[in-house]
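In structure tokens, the next block holds one chain alone, the form predicted on its own.
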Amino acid sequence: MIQSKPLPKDAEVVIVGGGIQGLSIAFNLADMGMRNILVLDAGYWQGGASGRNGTLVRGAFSSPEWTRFFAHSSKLWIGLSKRLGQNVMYSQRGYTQIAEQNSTAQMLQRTMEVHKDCGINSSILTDAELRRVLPALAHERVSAALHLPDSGCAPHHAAMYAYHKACEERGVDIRYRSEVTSIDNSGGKISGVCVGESRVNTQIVVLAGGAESNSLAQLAGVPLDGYPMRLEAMALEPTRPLIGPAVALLDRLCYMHQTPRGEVVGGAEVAERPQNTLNADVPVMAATAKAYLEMFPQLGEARILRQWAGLVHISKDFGPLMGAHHQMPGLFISAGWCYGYAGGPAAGELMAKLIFKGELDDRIKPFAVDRFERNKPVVEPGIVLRHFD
């Protein structure tokens, strides 16, 4: 994945960030006919959040804005292997949201109305249906369960390989271990980027750098909402099949799924301040283990195989920041992604249409970079993340 040849002198577009967001944008731009696309990433292959996530794909949330966008991305995941020409190993096994508290159950009922308006295939499961879908669940703790049959999961190594291969086949120049040290502007618009002593002339730069989004925006001399946040996950030793669909335990800020190898993978959030570190910690591991044990008692004897952390970029309303930057012509942003893996296919397609064709799709309009300046946050109650004061 590392290339030693000199950087090109010119590029039609430079994408900073080689995770799923950057590669998806690059692939879609190339597929639309753009040439001389350069992707730069300071880290190593799959070293960021695209190689450290829970691999879940959820096609709907509780707000119409999130639901319309992620429903589109979920549909793209279903056909992504054919589109990329490589198997992304997407498993359409479903996704079930579990409410324990009555207030959360009421939120799921309101969510159903949003899904109905948006044409989403979902349902509140009856007790009998829930026992068929998740027989190992501690049903006595559940007050409501909403099921999304068209959602699922895909291992990140397969999806990232597929995007990388498809980009290479279309002539995209991808460079890892290539840190952008400056983003230049001339006359108030983008004019180029530098990697050390090497300069690449370009009039279009896309920032898709995940947890480094704020630092990259500073290089461009523009403000950007949000901050880096650490998320953690762990995997249990393989066990017999217990969990069919992916699961979100909303009241515990916990998610999980079981891999084909039998490992239960997931994580939970705890009341900590955001930390910009990859170091794992015991409180998160303990919170995840507690959720597993109480909601799936059969996992009580399973040992923890591994635990890891990853960094994402979080905005004020936890929603993505997508579109042209309002203060710098030629600068485009794909940041704020706490669900960036699931949203990768849609973000790549719709951002590419904006960059290449100038078409601003209604599904990304609500997530404009300047929405907080305009007092237009997007409220989404159904995320499995903790809000900090």
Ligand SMILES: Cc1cc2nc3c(=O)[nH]c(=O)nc-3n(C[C@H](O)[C@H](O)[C@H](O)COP(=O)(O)OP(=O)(O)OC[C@H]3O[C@@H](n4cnc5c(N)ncnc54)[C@H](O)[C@@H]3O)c2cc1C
Contents of the next structure:
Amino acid sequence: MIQSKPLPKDAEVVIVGGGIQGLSIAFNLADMGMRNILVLDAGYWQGGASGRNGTLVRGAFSSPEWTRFFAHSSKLWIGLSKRLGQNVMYSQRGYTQIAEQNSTAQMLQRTMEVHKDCGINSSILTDAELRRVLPALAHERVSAALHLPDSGCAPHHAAMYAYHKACEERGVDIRYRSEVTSIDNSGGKISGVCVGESRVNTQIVVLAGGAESNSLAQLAGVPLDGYPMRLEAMALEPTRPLIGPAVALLDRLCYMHQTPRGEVVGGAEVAERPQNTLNADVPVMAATAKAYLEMFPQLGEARILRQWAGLVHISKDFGPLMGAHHQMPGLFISAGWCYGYAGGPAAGELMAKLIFKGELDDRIKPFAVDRFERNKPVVEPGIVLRHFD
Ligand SMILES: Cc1cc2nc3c(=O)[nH]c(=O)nc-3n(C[C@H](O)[C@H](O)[C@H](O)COP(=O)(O)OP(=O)(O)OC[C@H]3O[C@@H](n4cnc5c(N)ncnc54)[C@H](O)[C@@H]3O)c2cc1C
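Given the form predicted on its own, corresponding form predicted in complex with this ligand:
Following is the full complex, with the preceding chain placed first.
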């Protein structure tokens, strides 16, 4: 996938970032009929967060805004293999959110109202149902559990390969090891990008640069909310099947699932400053191990196989930043993604509609890039992340 041929002189659109966001937007634009699409990525294929995540696809949250958007994405995941013509290995195994504290249990009760309004298939499990769904859980610690049967997991190597192949089949030009070093405008409109000495003329640039979103916005000369943040995950050695659905331990900011080959993969957030490094460290591993042990005591025998880190871009309200940039005609943003793997299919479809047809879908409208300036944050209480500022 490393290509040394010269860059084209012109492109209809240049997408900066070849993670799931960039590839999904490229695929959808190509599928709608756009030609001369160029994707530029500074790193290697799957080198960003899209190749380092927990692979969980959660189809609903606690706010109507997040729920409408992610429910749409979850639906798209279910049909994604057919759409892309490649197996993304989506496994619709369900997703269970566990509350231990009473306040979190009450939040889940309120979430059910939101799900009812949004037509989401979800339920608060009875004690007996929870024992059936997650027999190995430390049930005495649980105060409520909300189950999403349509959600699940998809290994990122499969989904990223599928997007990459589907893009190539539609003529999208994808270049890794191609760092965008400047983004030019002329007369206050986007006019091109440079990769070192090579310039590509274009009137449309999409920033899908993950953790680098702020520096990319700076290159384009516009402000962008948010900051890069390190997230970590780890995998345990394979054990017999213990955990059926994907699980979020809300009060521990911890998530996990068991892969088909038996490894338990997941991570937890700890109260440390965010760091702009790919180093994995002991406090996160210890917090994750503690959460696993207390909530699934049978995992006590399993050893840690590997641990890794990835960088994401986090906005003030943790929500994605999607849409046209209000200060620069021709500049589009797909950033602020902490659940950007789950959101990839919907973001790609709805951003492509906006870019190609000028249609702003109601499901991305609340996540507008300028919402903080307008004092319109989107409050989402059901995520497993914490703020540091
Ligand atoms: C440990 C971990 C666990 C996670 N678990 C989940 C999960 O279970 N479910 C979920 O939905 N999400 C999860 N996420 C978040 C998810 O991985 C990200 O939100 C998603 O991958 C973001 O996709 P992206 O395409 O925006 O960014 P990335 O995949 O990071 O891609 C951005 C790309 O931009 C490129 N780039 C940057 N600067 C430049 C430049 N100047 N020129 C050209 N290219 C540039 C980079 O090389 C990179 O490849 C997790 C993340 C981590 C790190």
